[in-house]
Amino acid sequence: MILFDEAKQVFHLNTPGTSYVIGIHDEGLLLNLYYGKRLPDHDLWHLSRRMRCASFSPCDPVLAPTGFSVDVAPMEYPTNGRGDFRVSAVAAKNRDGNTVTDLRYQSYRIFAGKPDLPGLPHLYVTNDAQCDTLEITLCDPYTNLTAVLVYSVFKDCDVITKYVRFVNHGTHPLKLCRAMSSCLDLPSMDYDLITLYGRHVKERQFVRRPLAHGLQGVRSVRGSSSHAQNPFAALAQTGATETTGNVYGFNLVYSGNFEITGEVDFGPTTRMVMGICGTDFLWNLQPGESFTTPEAVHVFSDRGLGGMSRIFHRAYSDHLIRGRWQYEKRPLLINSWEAAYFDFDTDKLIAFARQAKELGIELLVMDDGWFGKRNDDTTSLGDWFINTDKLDLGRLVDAVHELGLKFGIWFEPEMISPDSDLYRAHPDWCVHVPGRVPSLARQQYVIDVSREDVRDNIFGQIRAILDNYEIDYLKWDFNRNLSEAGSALLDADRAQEFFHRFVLGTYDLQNRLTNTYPDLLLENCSGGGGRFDPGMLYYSPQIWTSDNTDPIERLMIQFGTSLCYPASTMGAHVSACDRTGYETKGNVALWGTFGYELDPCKLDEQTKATVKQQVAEYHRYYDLIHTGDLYRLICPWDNPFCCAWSFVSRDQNETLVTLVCMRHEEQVLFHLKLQGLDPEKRYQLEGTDEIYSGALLMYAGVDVSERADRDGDSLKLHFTAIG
């Protein structure tokens, strides 16, 4: 619900449990008055007492007698060069060559529903009753640049989204040097900043640090959201835990260069801005042209980090993931990569399929190595035609389907090998800049998908495969960062538009794919989890979480990923890694989409029996894991010895609890306290006659001292409500 108090000049945006309040100050300055737990009050102008001018802070010429200064005010969308010396949300270079920007309130519009963002991924609603939207139009009176701030408020979850649409209504060209999607000013620095850093095979590692005076935050300049940082951050009230305390969550629906920057000024107050990274970004706006920023997602919870995560999970499950596979049960797959790498042929993969069928697996995925002359990683990216010396794809696909399995295939559409027919024919299609020799990474270049002719060629090659063979699943990989980032079609004036145009090109390709083949199950990948972001989830319902399939290493990766992203999006497989037994491998992989990365023909009979049991459990617990609420009971960043998590059905009638002993610690007694149950209900532990109240399980806990007491041990406990 969105209300506007005409007399008080205040916008009040309400989700079921939160309020976001914006005020129009004198001279059309837009201020953020409050964001947090839902309030019945609409008039919050008394908070303006914190806006008095500090020494050396310039004052607005008209408001100078009042002592008001934008340098200490909670600006809703702060501009560059007009006296606010904190990090800005927007800067536009005008015809005079300076970047002074001054946006003032002009008008507003409130309407039911949520508009689409053409060319960009975004949260959506299926009917207008699910959401209300506010558009606030600001205008720079000198340049006639307008900025339309677009807020959407969801009625079924505590989520507010923001983005900005810029239009040059002037008569002279402008250059956007900075165009953030969102800004939030908070009247305190009493928070810890939580982010997710990492590298290849060690993605989304949890880090928490107190805010300090100055700048802090995360960014990517790699051309993708990256392994190194994720476009997610949280501000947790000092002392907030997994279950208690105020937490603000921030996530950018974008897969390219981003930044989330926090600044604590001399106040001390905290400003958080989020959007496209300003490094190597410049966008030309000719008169009449527009530019739309990516969408930013905002969450507030007064129930700690767990409460924040569950809001994100439900919102993304219901309002981000689309298409057939949003709710439909997905097939359990086996991938050929760790089983065979490049060393496979038709008969070997058919043998894999026969054994997979016996185990109950439903989908065989043929990974890298099926195209061009691809027998190693030095050649053929871009040549998306069948390597007939190695493979009879028609016979393979028919054989797999005759067994009753589905068939999947691997592509890396945004890459090109220097040793490829496509590169020899079109060397200018490689991402490059004049006068520089392109750098190699993983023996490959990046292909310029900012160009429509390149996209047409790549998509045409993909269609030639998908139209002629019955393909049920496609894995889309992206295996290097961008360097020498430029396009032969962009002149010097538009060269710094390349990174964003590249991302838009990727979105266009994936949009074409999902629209043309709506039944295709698409899984994104980027050397594992190098592009695990909500932008990718708009096109694919699941993403390969990491190339690291070691179950103990996976725990930190999956716990970190779960801060923002639901279990249904997390590709997780059992592999031949010998760090733990198959029971623990399966228990860890069950927290995700579930599948296998191994040679099924090499399994002994005991392991086959274990796999069959895991397959049965996948089907049994699928709905609980994919639609239930996640509770992180013991986090690996809090406890180096063990971790635990649970899924609770939305009706609180069922819970699946998993505990993993990472390193055994001698102890006499260990009671694991559950969460999310109904304290009045009684729950029976599967396989026993033990019955507990929900209150006992949550407040006293269940004894697990002797159930997982060796390194690498794990257990599952399944409780159902009775009576």
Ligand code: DGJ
Given for the second form:
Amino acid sequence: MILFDEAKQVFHLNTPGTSYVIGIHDEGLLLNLYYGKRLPDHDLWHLSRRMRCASFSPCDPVLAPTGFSVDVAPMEYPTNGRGDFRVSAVAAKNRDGNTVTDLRYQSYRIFAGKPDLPGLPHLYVTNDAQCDTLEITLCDPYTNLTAVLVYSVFKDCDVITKYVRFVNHGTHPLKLCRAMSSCLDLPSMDYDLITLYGRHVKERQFVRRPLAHGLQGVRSVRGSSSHAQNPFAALAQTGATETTGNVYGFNLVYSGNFEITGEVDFGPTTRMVMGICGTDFLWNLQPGESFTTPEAVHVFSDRGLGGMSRIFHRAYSDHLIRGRWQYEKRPLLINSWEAAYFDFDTDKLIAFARQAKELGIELLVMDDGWFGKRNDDTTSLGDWFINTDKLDLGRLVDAVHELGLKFGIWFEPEMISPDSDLYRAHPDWCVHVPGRVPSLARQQYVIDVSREDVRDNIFGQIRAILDNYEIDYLKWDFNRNLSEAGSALLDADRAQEFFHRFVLGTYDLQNRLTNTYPDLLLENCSGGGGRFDPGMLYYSPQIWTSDNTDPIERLMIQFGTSLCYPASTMGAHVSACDRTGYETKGNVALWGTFGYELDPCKLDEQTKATVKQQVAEYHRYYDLIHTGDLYRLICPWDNPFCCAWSFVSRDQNETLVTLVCMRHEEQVLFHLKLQGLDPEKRYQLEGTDEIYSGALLMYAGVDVSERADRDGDSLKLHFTAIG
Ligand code: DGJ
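What about the form predicted together with the named molecule, after the form predicted alone?
All chains and molecules follow, beginning with the one already shown.
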């Protein structure tokens, strides 16, 4: 619900549990008056008393007598060079060569529903009653640059999305040097900043640090959102825990260079801006042209980090993931990569499929190595035609389907090998800048998908495969970061538009793919989880979480990923790695989109029996895990010895609890407290006659002292409400 109080000049944006209040101050300056737990009040102007100038703070001359200064005010969309010295949301270079920017209120519009963002992924609604949208138009009186701030307020979850549409209404060209998607100014610094850092095989590691005066935050300049930092951050009130305290969650629906920058100033106030990274970004706006930023997602919870995560999970499950596989049960897969790497042929894969069928697996994915002359990673990216020396794809696909399995294939569409027919024919199609030899990573270059002709070629090649063979699933990989980032088609003036144009090119390709093949199950991947972001989730309902399939190391990765991404999106497979037994490998992989990453023909009889049991459990718990609520009961960043999580059905009639002993610690008594149950209901522990109230399970806990007491052990407890 969005209200505008004309008399007070205040916008009130309400989700079921939160309020976001924006005020129009004198001289058309837009202020952020409040964001947090839902308020009944409209008049929050008394909160502006502290917005007085400090010494040295510049003032708008009209406002000078009142002592107001943008230097200390909570600005809704702060501009560069007009006296607010904190990190700005926007800076536009004008015809005079300076970047002083000033945006003043002009008008507003409130309507039901949520508009699409052209060419960009975004949260959506299926009918207009699910959400209201507010557009506030600001204008720079000198340049006539307008910024339309677009807020969508959801009615079924505590989510507010924001983005900005710029239009150059002036008569002179402008250059956007900085164009953030959102800004939030909070009136204190009593928060910890939580972010997710990582690297290949160690994605999304949890890090929490108290805010300090000055700048802090995360960014990527790698061309993709990256393994190194995720476009997610949270501000947790000092002392907030998994279950208690106020937490703000921030996530950018974008897969390229981003920044989430926090600044604590002398107030002390905290500013958080999020958007496309300001480094290497410069966008030309000719008169009449427009530019739309990616969408930022804002969540507030007064129920700790767990509360924040569950809001993200439901919002993404219902308003971000799309298409046939949004709610339809996904097939349980086996992937050839760790089983065979490049060493396979038609018969070997048919043998995999035959054995997989016997185990109950539903989809065979043929990974890297089926095209061009690709027998190792030095060659052939870009040559997306079948390597007939190695493979009879028609016979393979038919055999797999005859067995009753689905068939999946691997592509890496944004890459090109120097040793490929495509590169030899079009050397200028690789991402490069004049005068510099492009760097190699994994022996490959990046192909310039900012170009339409390149996209047409790549999509044409993909179509030639998908139109001629019955392909049910596609894994889309991306195995290097961008360097010497430029396009042969962009002149010097537009060179710094490249990074964003590249991301738009990727989105266009994935859009073409999902529109042309609506039944295809798409799984994104980037050397594991190097592009695990909401932008990618708009196109693919699942993403390969990490190349690290060690179940113990996976715990930290999956716990971190779960801060904002739901279980139904996390590719999680059992592999042959022998750090723990198969039971724990299965229990950890069950958290995500379950599958296998091993040679099924090499399993002994006992392991095959375990796999069959896991397959049965996958079916049994599918709905609970994919639609239930996740509770992180013991997090690995809090406890190095053991961790635990649970899924609770939305009707609170069922919960599946998993506990993993990472490193055994002698402990005489260990009561695991559950969460999310109905305290009034009575629950029976499966396989026993033990019955407990929800209250007891949550407040006193269940005794697990002797149930998982060796390194790598794990257990599952399944409770069902009775009566
Ligand atoms: C990286 C992916 O994460 C792996 O699963 C596999 O697909 C390889 N690329 C293939 O090159």
